[in-house]
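What follows is a single chain, given as structure tokens, in the form predicted alone.
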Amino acid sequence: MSTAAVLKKEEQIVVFRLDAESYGIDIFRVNEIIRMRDITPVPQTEAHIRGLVNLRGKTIPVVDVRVRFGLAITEATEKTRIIVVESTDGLVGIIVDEVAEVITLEPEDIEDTPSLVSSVGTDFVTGVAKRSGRLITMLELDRALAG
């Protein structure tokens, strides 16, 4: 089902960067956004889990989405941050380049993925959003978090 389908009415949306790419979430599965700290690593994980973080006592998996969506590792700067989200598994924290702002959207503003990119590899991406001459990748969070 795409987001063209699912939005009905206004939507927040924060927008975070990998690499010069802009992606979107749903702001009401965002728990909270943290800047990069200590994430201590559990063996014999898939390669996208990079660990755990203690977050006031509740201890939370930590997923590298660069490493899901195959892009190269780099180093965090001072602009990385772990957003905390809510997934169907409680809650989980990705790793993103930097969390660019909160925009609202209307239905009109988003378009279905089209066909030529939709495939295996893209199935968590729900919709295109188009905002100021530049283009959002919107993501279906639950398909991108699961391995």
Second form
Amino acid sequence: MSTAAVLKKEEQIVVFRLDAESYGIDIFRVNEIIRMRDITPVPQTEAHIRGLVNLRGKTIPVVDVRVRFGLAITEATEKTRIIVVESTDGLVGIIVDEVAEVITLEPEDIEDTPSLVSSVGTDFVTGVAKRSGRLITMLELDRALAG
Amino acid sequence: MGAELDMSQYLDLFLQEAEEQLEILEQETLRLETDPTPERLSAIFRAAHTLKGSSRAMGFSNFAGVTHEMENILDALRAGQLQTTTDLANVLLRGIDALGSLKASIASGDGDVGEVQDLIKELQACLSGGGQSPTATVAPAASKERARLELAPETVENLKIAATDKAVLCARFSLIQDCAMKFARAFMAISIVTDGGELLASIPAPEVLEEEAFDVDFDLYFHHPTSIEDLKKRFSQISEVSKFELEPYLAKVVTQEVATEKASNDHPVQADNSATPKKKMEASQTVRVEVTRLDQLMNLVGELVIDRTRIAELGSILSAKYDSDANVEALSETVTHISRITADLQDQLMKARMLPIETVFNRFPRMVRDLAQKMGKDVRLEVIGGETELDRSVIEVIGDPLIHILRNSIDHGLEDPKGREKAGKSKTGLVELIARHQDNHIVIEIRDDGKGLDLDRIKQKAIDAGLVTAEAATRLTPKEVTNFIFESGLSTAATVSEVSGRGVGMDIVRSNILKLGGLIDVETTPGVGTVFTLRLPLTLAIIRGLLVRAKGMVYVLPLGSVVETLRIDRSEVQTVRQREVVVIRGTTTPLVHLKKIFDVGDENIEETDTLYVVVVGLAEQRVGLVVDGLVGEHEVVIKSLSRHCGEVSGISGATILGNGKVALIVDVNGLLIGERK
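Return the form predicted in complex with its partner chain of this protein as a structure block, the form predicted alone having already been given.
After this comes the whole thing, all chains and molecules, with the earlier chain placed first.
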């Protein structure tokens, strides 16, 4: 994807944390945010699929983006959350270390993806936002979730 | 009007009606061949007539054209000017097919397009063969005696019932062409009737009369104690009536108690009306509900069932904790009540989703007839138990397997008429389709009285296909040989026909049946026939399952495939060709460790000397699943695995347990296939 026009107008994003880095996803993709809960692993699935959780009577898969991004696996803490997002294949949960805040970005906040600015491969990144000196990596959700 | 939205709304109605009427047309036409009763002809005629009317209203001229010609033929049949022959039935069926494809093209948005001129000519040719011009059936407008306006079938029934009470009269009015107050005149006629009498029906309906949405004719059906002469006098006083006729429609029917001679309850819907005069005909007490809405309801009930189990568990935890607390006691009571209600709710909803298996079976008489004609065989199809009900989810998927088996029976099973005579059987082969409930399952049998499976041929084919060695084949039991027909790449037909015999089929049939959690079995007797038996669950939404533990994870085994559970000592496990087996009552059963197949969960479960074995099986195959423990038996709601997980062999879905955790449902068939390899 071209990095020129990530945002055309202002946009709200949900900012979450993995290790020390901040990431953002479009708030319209986020269905809800739930606490960490029991995950039932499913045999023979790819490593980034942690398993299934019960979301009020529905079973939804949970993806560990750490595996996807090649980050070290960590234990869940009190702050660990599952962000439930809409994907082309239905609802999917994403495990994150912490959900930080919801912010509004202006188009000028976004910069082209500088190479190697974050630990995540540029494949999954649509751009980087700068906010009060902090860098927020904007994720290309569909690619990050795809098998 | 004219808004597109309106039109599409009518289109849906039209398509729905066309679907129903076409089905009636086809079913009745098929029966007409063997049983040409006037009632049947009338039913067909009505269906064709309805279709003609509605397609004209929608402006589908091709559709209307075909139905019009069919109607003409049917009318000639009714009048005895034509005789029902196979050729005639063939033409009518072709007409029905053409209507079906027109309907399909209308439904797909292409409109009423299709080549029907040839067909229309063909239909017309049938008529002229019968020596009657198509137009002659249309009653000339100027005829002195106007015929009675057509009655809806329900109305006829209602009138019949009414006639059990008192005689029914019919008054036919024709108003003058430029009648200014049509409703006023009709109203006067009705007032005369209701003054001392009782109006039973008016054609058109009173609302239509009121809106003056009719031409000049209307008929009234009623009881009236006064003499016909007297009534005539009263009617004659209504002005602007060009003509009226009054005559008895039905004399009083002498009510007679008829013993229910229909012991076999094959067609309860078609029970003879004259035999049940006391039955009150009410306006149909049904509502059309969209299937998706029922599915949504089912999902909701599924969630409710899960929550019920969860609440029940919490309840028992609380009552263990606060033994004598009154609130906790009240909670337990409420929980029991909720449990009962959800069970009822689930039950009722299941019933609402049930359809008679007829909806599938109805497709078959036509198929069998065509197939038999093509193959030059005489075949009679007997359908028994068509009213047996099962869940939509199952109905949707069993059609294809059944078609396949039926085709096989007719193509391979039944001999041609000559062969049958030689074998000392009647020329007409019999194929029976039998459905019935058994336990919580539906059993469908497809029986033919053909030559039976050629076991030697199957054996040879199996050897050729490398499924078994020639030496091992000699030791096979007939049953084992028979089961080879479910293997892929094995067709026993000597010649490959268009119908079946490409060696794909029975294997797919079996795997589809197994996927549904069903079983298929075949029994054959040389020279006598073959019976395929299908055993299917009534629903695919909820199953009873045995919950087992492996590596700290809970798995659900569908109870239908669990044969038995047992505890064995580790020392009883033997090794044959590097495979663990255990001998259960003389039968060597291979063992499979669930935790080795499903390599997830807690690694630190210590090994014990006692092994829990759940013997699962399909048909003849048995496998002992070694698990860490048994949890219990539960009703579980099946949820599909997310597409994110992909296809997982050995897992057919997931469910949510009473404790809110997700458990995986084991696909026993998948496991066994893996095991065979």
